[in-house]
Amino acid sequence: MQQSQKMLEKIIAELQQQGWSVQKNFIPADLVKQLNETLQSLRQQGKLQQAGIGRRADYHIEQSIRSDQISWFEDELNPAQRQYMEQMEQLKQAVNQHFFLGLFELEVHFALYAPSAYYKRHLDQHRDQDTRQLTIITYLNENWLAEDGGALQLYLPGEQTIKVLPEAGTFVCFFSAEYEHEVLPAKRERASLTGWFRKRPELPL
């Protein structure tokens, strides 16, 4: 058995049993680089833009809240871009087999940490809107070590957190709607694509 399909079930297995997964190296590191290289190019081009909370006509910057960078994944992909969402289907039509969640499309941008930048406590699902069902995370940042801070620290039930150190290569997914978290601080620039497997929104009756 391939490892990629392993890990696959490793986290579906994960998913069912605690609500959240993380795994290491889940990104090949030729990936990686050629992720990072993307981006870096996304940022000479000017492309990447101050992120803000909220959607539609709530969506607004406050960086009180969140202080990073994002560049949207648009319709014209790299051969890198390509090969990173081919992977997520994978994740994608594994979840949908396994949890029938009725997920259809993966929005994911690049998102870029100043050193000391963060993101404070919140909730990924919309307050108005349920179709985002799966956050995924997947870290670029090559030799990081735990002095480094930046962690994604992820609220579990009774005040319970758990810390991940966002290195090149690791990957978390957990349920939108049950799992607060927040960016901690960190000393040195800190790359990742973020993302959520959405449904398709409800139709008034």
Given for the second form:
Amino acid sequence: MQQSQKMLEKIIAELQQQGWSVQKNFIPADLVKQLNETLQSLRQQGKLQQAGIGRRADYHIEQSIRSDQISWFEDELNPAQRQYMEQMEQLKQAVNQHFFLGLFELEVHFALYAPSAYYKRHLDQHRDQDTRQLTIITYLNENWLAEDGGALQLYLPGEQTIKVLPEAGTFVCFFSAEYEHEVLPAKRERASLTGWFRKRPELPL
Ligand code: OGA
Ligand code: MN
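Having looked at the form predicted alone, could you now put up the form predicted in complex with ligand OGA?
Every component of the complex follows; first up is the chain already shown.
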């Protein structure tokens, strides 16, 4: 069996048992490299924007809560972005087969955290909208050391926490409604790809 297929099965099993999963080297090194290059080119083109919080009328920039810069995957994806979306499509199919969540759409953005930037403890599901079901995060940072900081801290039941270092190729996913999490400040720049699998909004009765 292919290595990536094995990892997919491990992710599904962990989502089933504990609601979250962390896989090192899920994203191949050459793809990580190309995604990093894409991010650098977006930066040079001035396509990174200050991230906000909330949605629609509620949307606003709140630097006391998050201070990263983002760039959404939009219509014209380059080959690296398409390859990433294809790998995530396989994950989506596996998740749909096992959990019947009816995931159908993936929204993804690059996120760049300058040194000492952060994203305070939060939940990814918006208050008035439960379409975000599964959060997926891929890290793009080569040679990350524990002393660089910048861990993703996940809050588990009973205020237990785990910390995930944002090392290149590491992939994290968790059910968006269940796990609060936080990005701790880092000593160096920190790049990630964050996304959400969404289900269709319920039709009003
Ligand atoms: C987010 C988020 C975590 C990370 O963008 O909602 O929590 O580690 N990102 O980049
Ligand atoms: Mn989040």
